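Presented as structure tokens, the chain that follows is alone, the form predicted alone.
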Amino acid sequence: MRIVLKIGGNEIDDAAFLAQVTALVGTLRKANHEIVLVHGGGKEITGLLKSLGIETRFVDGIRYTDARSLGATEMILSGGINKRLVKILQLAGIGALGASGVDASIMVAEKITRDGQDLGLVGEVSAVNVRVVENLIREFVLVLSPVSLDKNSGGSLNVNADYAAAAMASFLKAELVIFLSNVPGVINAGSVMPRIKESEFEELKKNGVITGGMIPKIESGLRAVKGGVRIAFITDADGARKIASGTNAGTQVTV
């Protein structure tokens, strides 16, 4: 079976979490499903550009990007989070290998607007390079960092890591894909809700429980499960190993 699987940048540095991720991957791995690991690195890109003096600001919990910002961006996840992550599976005895969508054009973007508003150099993805993907999974683990290629310029764009699992998920014809957040899933009323519809979404916005950055990962279950992937589900990582084994957990993402 392939599986995409997405980690956060606000989990990325929680060692507990990590080893959990690590070992849900190996199990996996040892089932002989193939596996793409997508992350993202928010945290760790927001402490930097402080330190560069660059503001931070989102458009419906999407990163809005400069060119300076997408240098900074471009260095947390291709390089620094990217190798720490493939280090990491590679000392666990997980054969592992890290890339960025700019690589070999795994991932091709285009520069998109969010509700009539510019994000700057922000993209989504409208091509995946299927061939070298199918050959890199069939012998590791491939870690992708979610900076594209500009279809357009041949630089780089940002691109939302979640909306990057999707499209992965998507054009390898997956059969699961997971968002994993420091959370069990979607909360509401102090409950996980088990399912949520694509026409319970904009009400659930509405009324203030779905906000930040779970806006882009519903919105990406939804891409995903309408480009072909048979089950979408957000959760944590416990809940990804339930998941893994047969048990239904967290919140899972229908039309």
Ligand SMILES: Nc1ncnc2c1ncn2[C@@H]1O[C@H](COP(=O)(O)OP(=O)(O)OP(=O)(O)O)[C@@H](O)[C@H]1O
The other form holds:
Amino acid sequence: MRIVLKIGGNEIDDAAFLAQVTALVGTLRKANHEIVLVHGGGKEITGLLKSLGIETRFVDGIRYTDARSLGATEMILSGGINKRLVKILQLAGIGALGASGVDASIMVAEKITRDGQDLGLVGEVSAVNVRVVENLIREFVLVLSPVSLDKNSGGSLNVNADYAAAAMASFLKAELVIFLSNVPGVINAGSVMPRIKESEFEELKKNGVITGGMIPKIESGLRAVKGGVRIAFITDADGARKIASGTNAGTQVTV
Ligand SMILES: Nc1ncnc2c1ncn2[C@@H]1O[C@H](COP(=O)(O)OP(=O)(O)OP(=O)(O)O)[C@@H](O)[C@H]1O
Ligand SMILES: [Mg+2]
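Let's see the other form, the form predicted together with this ligand, since the form predicted alone is already up.
What follows is the whole complex; the chain from before opens it.
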């Protein structure tokens, strides 16, 4: 089956986390599943921007991106993190090919605003080069940076990695998408919700239970499911391992 895994940037520099992800991907490949591994890089991007004296601002968990931040974002995501993941997988004997949305127009995006607020050079995926992706994932784990090709300018656009994973999963007609983060799922009143529905999401967002990066993540789960993906989960590395072996873990997103 086709599986899209999205791994968050909070732990992408943590050896134990990377070992867990590698083991998971190895197991899935051995079982002949086709994998796209979309990665974020939030923490490292913020770190580089800080050292460049660029202040980071988020609108509903989405990073406002000006031209300088986009350069730094592309460097970290499509360069540093993407290649780090490719190397780690290959070291474990897993064939991996790294690309960003820009390469072979794998993901073409269009600029967006959010509730009328300008987000700078931020876009959402409007087209995926499905033929190329299908060919690649037969042979390789496709390690994908979410930076995408701007349909109108031919430049790059920053795309939140969760949205990119949802778009990829929908265009590819994946059966499963897992948003793997540094939290075990969507937490409400101290416990992980086994499932979240769209109606509950709106309420929990309004009440301030769901904030920051969890907002685009749940929206992405909903988009994926509406886009035809059978199963969407938000969980951590341990939860993803359980899901891969057939046990539910974390939070399933349903409409
Ligand atoms: N109700 C909630 N339950 C769990 N986490 C929540 C909740 N509300 C907000 N969060 C925050 O959402 C964060 C996850 O989103 P974040 O964007 O930081 O990570 P990511 O998407 O995994 O990484 P990246 O953005 O680098 O790809 C958690 O670390 C937590 O701080
Ligand atoms: Mg995020």
